[in-house]
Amino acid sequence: MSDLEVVEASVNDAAEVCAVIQAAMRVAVSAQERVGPPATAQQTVESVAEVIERDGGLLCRVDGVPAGALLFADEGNGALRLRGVATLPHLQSRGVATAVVGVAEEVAADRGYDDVVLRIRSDLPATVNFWQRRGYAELAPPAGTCLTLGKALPVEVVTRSPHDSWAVGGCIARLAKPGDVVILTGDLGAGKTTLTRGIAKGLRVRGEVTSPTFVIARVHPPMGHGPALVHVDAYRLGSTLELDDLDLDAALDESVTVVEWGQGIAEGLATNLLSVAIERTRGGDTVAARRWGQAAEEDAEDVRSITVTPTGARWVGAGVRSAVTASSTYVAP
């Protein structure tokens, strides 16, 4: 079994990072993949060291041998750009590229970025497919052969009361626009309807939000000029076809649609989704509870771990991570 390691590169790693990038570019050109060497292929060890010192980078080694690398660039507006992404072709089957991208996203999140973006060649379909399979969406039409892709990063927050979960719902309402679909998952009693009430309050819609288990879908019209809230419970639905039978299409474009128990059923409603997973603590002994030092069961009863995962180009630039993180400190009245 091979030993694969991805580390944040230091200036002392510049020569190895540069060598991986240049070797990967040489192979691409010699394979006649219709691509000219990008700027990173012309960089020197000194210029790579300068980038690493300023913005950082990653180096992947397989059995101690340099196999993959990338450089970071602060894109501004809450985005970290990946540049010079490269893997040695004879080691690609070892999962080098996937490992490097995964660590890059973790680094971006740890640094407080909302999004990750990159620019690639649009005339390399295998490369485009690689990034799209990992949730990267096209942010703008291709400019020549350059394609800009981006991904809004997921965020996890811990709430200590129903009011805190309610506040996360209010944050989602402030981010939401007509046409957005929010999919809620979590065990019975996890707080999906509580979070939906926060969304409803933030959208300023009419009517009390209750679990629609027996009605399946309710429409809450706005009190002003904002979007309506369509609240759907997919618990009793067995397939996407049954969801289609509800004929939500007419309301989707003008409303914010929240689907409880929607995982595996509601993803086809829109290209741009917010998936919200709520983990309820049990006996004070979960990751969420331990983060707050909740040792006693009665103290941890209301602790929830809420993970918000944006999907689609719509959320890149929306500041989802920053907004949701800030909302976890709110206490609703």
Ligand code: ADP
Contents of the next structure:
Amino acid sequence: MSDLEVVEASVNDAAEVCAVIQAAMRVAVSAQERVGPPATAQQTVESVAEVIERDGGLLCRVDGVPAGALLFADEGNGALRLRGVATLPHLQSRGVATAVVGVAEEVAADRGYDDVVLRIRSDLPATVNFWQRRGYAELAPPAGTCLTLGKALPVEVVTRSPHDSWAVGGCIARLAKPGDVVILTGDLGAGKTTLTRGIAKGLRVRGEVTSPTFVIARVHPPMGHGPALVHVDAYRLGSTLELDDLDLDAALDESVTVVEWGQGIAEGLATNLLSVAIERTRGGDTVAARRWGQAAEEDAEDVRSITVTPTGARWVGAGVRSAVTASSTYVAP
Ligand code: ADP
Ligand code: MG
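Other form of same protein, the form predicted together with the ligand, not the form predicted alone:
The next block holds the full complex; its first chain is the one shown before.
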């Protein structure tokens, strides 16, 4: 087993970072000679040190030897740009790139960014594939051989009351536009309907949101000019086919559709999804409470985690992380 570590690069690492980038670039240039015109600026140790000082970067070592690197750039608009991910060719199969990207996304989230963006070559299918598998979507049509990709970062909030779940719903309503699909996952009683009530309040739609026992889908028309809310309970739906059978398509692109129990069923409704997973992390269930080893009074506290995961280009630039993170101060319209 080799030992792989990813660290935030300091100015002292500039020479190593630069060496990795240059080695990777030599390979890229020889590939370019085969598939397209060469066009890449040279990096020097000084220019790399400057970038590290300003926006930072990452260095990955395998058994202590530099194996991968990237540089960060603040794009403004809540996006952190990755300036290429360089991995040494002979180590490319060792998970170096995956590890570096994983840490880059953690750094972006820690620094309060909503999105990670980057530009890659569109004529290298393996590279395009690598990023798409990690949830990076095309933000614009390719410009020449340059492709701009981006990913809206997932966000987790911890709740302690039904109001907190409701407020997360309110924040989602603020982000939502006609045609959006929100998929809610979580056990019975997790708070899916409570969160949907927050969305309904935020969208200012008519009718009470209930756990529909016999009704599979209910349309809540807007009181103002916004979209309607289509609230679907997919609990008794076995497959995607049956959801098609609901014959909701007519309203979907003019509505915000929220599907409880929608995982594995509703993904086909839109390419741009917000997936919301609610989990009890403590309390409510004594086994969980014991496992967490909490004091008796804390055992009674009902702590849940809500993770919002955006999928698709639609959410890049929408500010999902900041909006959901601010749910503790949410005030309904
Ligand atoms: P679901 O639709 O997932 O089955 P509900 O929204 O009907 O769940 O909520 C079930 C119960 O849990 C309700 O009594 C609700 O008030 C409560 N609840 C919802 N969210 C939370 C939360 N974050 N913390 C504590 N209780 C909650
Ligand atoms: Mg429900």
